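A single chain, nothing else alongside it, follows as structure tokens in the form predicted alone.
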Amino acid sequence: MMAILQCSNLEKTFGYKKALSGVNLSFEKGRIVGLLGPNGSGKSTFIKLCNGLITPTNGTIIIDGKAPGIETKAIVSYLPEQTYLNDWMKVSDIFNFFDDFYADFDIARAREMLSSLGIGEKERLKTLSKGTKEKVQLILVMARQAKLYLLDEPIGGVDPAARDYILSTIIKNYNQDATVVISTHLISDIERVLDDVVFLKNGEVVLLSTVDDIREGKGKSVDALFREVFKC
């Protein structure tokens, strides 16, 4: 099957900080991917470029045949680590403007997802908690129909019941023909729906997996797995 993403000896530096390091990795269309490390491991920065955020010190990132930019963002659906929207606006209007903006959200999707939680559209951000505002920023993520998502921490800082709901919505509303790619540290909450793991440790790439293939053939979950390479 063709490659929704595939990067080549990507490397990106902050003055002498090395934060990835020949990077080379490809990720298949349908897939649910897990990008695994401990904090300052390279995840977000990973995600930021393939976002189009910031630019590569050396090597490439090919989206759908595409280099990261305009294009681009049009059927990649980017959820980042920190909450943006911001708390005078009514849900209604986010709802409004990411209708405006892509041509692939899907409204009535995420008003029904929005109704499952109990929220109304009236309601202002700065009302709701923030793992409610997190939710909501979740559902503007996956209402929309788009090839690649790209999830970053998405279940951090959320009490474990938040945790259940995030990974649900995810299953039930990603397109299925589209990659998801899931940046974490909690990697027990997590496995369950992951078919691929990649591992990054200082920056590089220290392990690319199946799940099936680390079961079978290592005999051992991927939090096993983790918590043994990374020694946690």
The other form holds:
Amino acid sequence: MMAILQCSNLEKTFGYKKALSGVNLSFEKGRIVGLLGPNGSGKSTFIKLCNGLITPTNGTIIIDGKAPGIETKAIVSYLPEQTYLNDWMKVSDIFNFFDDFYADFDIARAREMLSSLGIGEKERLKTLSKGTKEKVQLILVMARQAKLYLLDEPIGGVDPAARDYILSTIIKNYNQDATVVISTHLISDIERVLDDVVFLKNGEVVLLSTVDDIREGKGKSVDALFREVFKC
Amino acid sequence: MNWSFQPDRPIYVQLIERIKLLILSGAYPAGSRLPSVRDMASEASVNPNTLQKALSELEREGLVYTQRTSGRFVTEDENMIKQVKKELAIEQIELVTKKLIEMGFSKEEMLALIESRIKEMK
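Shown: the form predicted alone; wanted: the form predicted in complex with the partner chain:
Time for the whole complex; same chain goes first.
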């Protein structure tokens, strides 16, 4: 099977600090991958590199056969850690923005998701709660028919019920050939939706496995294994 | 239905058990059409590939079958469902009796105890 994302010997340094080093990864189509690691392990750096927001110090990233750039942005749907949407805008304004911007944005589906949440299209972002804002952002990202979804901490700032909603939205809306990469440190909430997990520690990959192999081979959950590997 | 999972066993194995139970209990009746993988996965909040794996296993066992164009169905063979139900029951009984024997109960005591317990349950 052809990999949608492949990186070899990827390295990123900020001044003297190594954020990532010697990362070799290959993600296949149709998988949901968890990028797991404690704060500062390089998760966001990796995702930013994949989006071309920063450039590698060494090594390469290939997404669907191309280096990160304009062409890959058309097929990669990215949920950043922080919101970048303007507060004064209405939800409908942002929908139209995305519709203009991305050929693969399905505005009808976005509206459907929005109404299932009981959020009005005419509402301004600044009037929404933090959790609701995050849901709107997720809707924007998941309403695209992308080949690769890169979700940086999609469940970080929301309550457990909203987490369930977010996870089921991801499951319902990613298309079967697409790959979803989810970075998080909230593992117990998310491990049941993952195919594969990558453990990042101090910028290096320390484990790459399927969830089933971990549970079958080690007789413990990914969460338990994580606590062992990253014991302080 | 509460879709919670034990942490120390593969999720697809637990999904197989869960779906089996739904079939045996009649929640998914014989011959009925199962929800789509996507819908079921989203309801259970599990990975669709994992659910697919569980369904393939159930298919191999013959409890469900796929009709190429119209989806996945529970077997129409009610005897087979009964048979599986019985096997699962025996499994459970063996677990319990093994424990009771370890605790020092005789066969007669076990029977009497189970019988009186069942009467009380009414």
